[in-house]
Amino acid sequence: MKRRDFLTRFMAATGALTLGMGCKRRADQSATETDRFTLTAGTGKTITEPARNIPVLAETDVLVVGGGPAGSAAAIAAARTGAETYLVERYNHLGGLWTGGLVLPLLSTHGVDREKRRRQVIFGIGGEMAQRLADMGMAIHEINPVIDPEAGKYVLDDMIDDAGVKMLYHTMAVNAIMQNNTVRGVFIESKSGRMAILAKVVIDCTGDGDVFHWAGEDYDVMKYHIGLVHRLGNIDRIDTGNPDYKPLRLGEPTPIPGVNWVNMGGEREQDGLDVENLSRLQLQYRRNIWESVEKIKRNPGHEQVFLLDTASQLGVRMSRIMEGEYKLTLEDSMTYKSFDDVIGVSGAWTTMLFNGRRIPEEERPMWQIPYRSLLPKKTDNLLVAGRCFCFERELTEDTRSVGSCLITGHAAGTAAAISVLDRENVRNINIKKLQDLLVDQDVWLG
């Protein structure tokens, strides 16, 4: 277990934290030893910062923290069941590595059934988005679907207004607010300094499990391999008439005609929550997709070919996954089983290894997905969405893909609500009601 950071805990009875609304800075240089910064000496060396009083942002009946696939389907599913709901995200755009990380494709919206047909599972608010982008021309394929970056950030956009979400951007969540085994809200930093949202029910869609790491939840780190995706641009001015022309691997078609979308494996068993890994690759990556274009471009025929971007998010696939009410195991996924508790089926995009034989794409199973596997073990008004929610190693690949990760933002969003409007705790809520709920906002169970 790793140990709760104390001057993180709310406890407002014995004066420990005191959340105002005044932030002040001494302007006189008489100032006391405990207002000062302190250094360690040593090689391993600390800083102990001063208390000081920190403003209430917010006080709200739901949090999203972390505005991926995951954070914009809760914030719109809490909104809409109606609870005051407020999203915090890091970058300027909504989507997370779907949009600013240019994985563009919608995995998995399809999975086989027990009649072994293929058939679709991703419905709800990740249904209602695919839908929107196809009806604009920005989504290909029927079957995971591949869509345009700025015309997902767009209507995750115009859907967050619409619910009246209340958005924050370039604001990061950097500590959770205690009360006991209770989160009361999040610290946040921004331009505008630091301050705190206090809420009711707080979800976090952080990705690498920042919030229920600050709570003190136990749960496993996973490295993996972390990429990074970049789009070219002029596929379709390739002179494939040129005497000297030989095809080249240039990535998978986008709705923008000439554009493809080039994926990276990246280095394997990185670690996603070291940040001097992650600049150390960030770099790297950007030098080395310049280089390969320039390489690209002295080819017959391919001249015009030029680098259009690379994404805004280095490629994190996986991280810190959280030890739940329920671990959900790729046996689970692989043989049907059923959830009293369930809130959402996903489907299947990749070929797996199961009990000694490779499974391929169209053979694998659609699998549902149990609410208790949303739910931290010890922290109250706790849920989690996302790729950090509690599974088994073996089912990352499915786990982590936008499809999975809009499943379980809905229904974190809708039990949220509920747990809100029913004065009840996220774990004690009314699973039928939650059910029903999803069903009503079009959410398939299976």
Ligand SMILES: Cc1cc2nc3c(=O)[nH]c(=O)nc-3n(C[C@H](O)[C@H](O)[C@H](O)COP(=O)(O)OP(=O)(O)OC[C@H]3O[C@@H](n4cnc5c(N)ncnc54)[C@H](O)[C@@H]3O)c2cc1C
Contents of the next structure:
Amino acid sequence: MKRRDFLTRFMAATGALTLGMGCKRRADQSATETDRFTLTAGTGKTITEPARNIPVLAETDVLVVGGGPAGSAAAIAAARTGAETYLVERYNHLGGLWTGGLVLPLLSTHGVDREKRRRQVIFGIGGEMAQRLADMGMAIHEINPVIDPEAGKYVLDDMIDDAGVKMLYHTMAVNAIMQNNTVRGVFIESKSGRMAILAKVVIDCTGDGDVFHWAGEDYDVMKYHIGLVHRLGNIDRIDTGNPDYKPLRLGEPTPIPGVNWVNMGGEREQDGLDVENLSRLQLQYRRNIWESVEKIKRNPGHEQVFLLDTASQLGVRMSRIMEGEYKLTLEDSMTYKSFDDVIGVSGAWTTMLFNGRRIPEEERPMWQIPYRSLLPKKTDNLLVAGRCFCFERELTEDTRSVGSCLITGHAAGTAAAISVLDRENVRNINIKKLQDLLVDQDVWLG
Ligand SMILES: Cc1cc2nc3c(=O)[nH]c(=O)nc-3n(C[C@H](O)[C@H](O)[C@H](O)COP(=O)(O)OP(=O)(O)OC[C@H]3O[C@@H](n4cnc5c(N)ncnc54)[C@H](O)[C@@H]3O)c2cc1C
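Go ahead and give the structure of the form predicted together with the ligand, now that the form predicted alone is out.
Let's see the whole complex now, leading with the same chain.
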């Protein structure tokens, strides 16, 4: 943006913000609320930040916060449906944990239908991403494909760009701008300073539910195991002919020959919202990985194996889960429950415990996701997609998969655009119209 344009927007927007009195009061309130740190230590002191005028960078139709699988799909869907769309991402790439977290398998692509056939369920924008990666030779396996992370970043960039999404990398959303119960945008922080983006609809795809937290929604906080994924190189140079060779567990193959990805369960019951805890785990895990690779190299035949990289995003599996309009249950998902407001279907990737029985992946029913599970209870003009939409904890393993996040993201983006184009609150959009559009956009609704 040219400096003159920026200043014009800044002046206009400053006026708009100053006029929105209710907005200012609520924004201040919400700023105080965010001071509820969950730090284990801390000095116990607080400090008051002086009030100041904040430049408004943009006023847009749809603002997506967080560029993981959910946020990328949401932004592409909103822009393709005809809404001006901004996407804000704190790091330098799209894909979130899928690419930056080196969590490479796109899980839940298949589920079992009522006729007990295992079939593909993930289509739409997620299916398109998977297909493009497969066509490039950068995905392996048809069911739950494993992708190359750099190819993933490239494809997502390309799709965002092609859809006309206005991308802001290196930008962290830091608070919601509220007018009574309506979210009007977010404050952002970057090397350009503190600014605001105003939007008609905001989609929270932060994974951690940052926006609904700031907006004052109720939520559950799930402490779960946090890991750090890494990749190993030269797996194809392991000398299995060495007389002292013994096979080691060295992760799983990726599309790049000789490169494996290695998952990490990590410590259990970890707080993914405590920055001190995250820093402690980051330090410890990176050291552990380095030392474990040094050990691997001392094994006969493994001398050439090396640490290719550790993930740039720490593996926070779960944190906040929104209390939304409808809490999707494990039972819903195990009993083929149909919803009038279905917006997508997801599949299986692991064994799930249901009614005391372990249901293996190959038998696990496909399951519908209702629109109401993306809707917060109190806040208007807000949608939530990705690993923090509304579901019960027992369903976590399935709702947090990349496939499920792509499905909820796609639906939230299309719904947000309909809300803007029809000038209707996201709560009251025409569900039939949403479903018809999703089907047109190649989403499978079961
Ligand atoms: C160790 C580990 C292994 C896993 N294994 C698999 C697997 O094999 N297959 C699978 O399908 N799933 C796996 N998962 C789960 C899956 O990766 C995630 O649940 C999924 O990526 C969540 O998608 P999301 O878009 O909701 O959030 P995320 O992927 O977490 O993306 C959120 C994005 O928002 C950005 N963001 C957050 N807050 C802000 C903010 N305030 N301002 C700006 N940007 C922000 C983040 O930087 C990030 O890019 C694994 C997860 C972990 C941690």
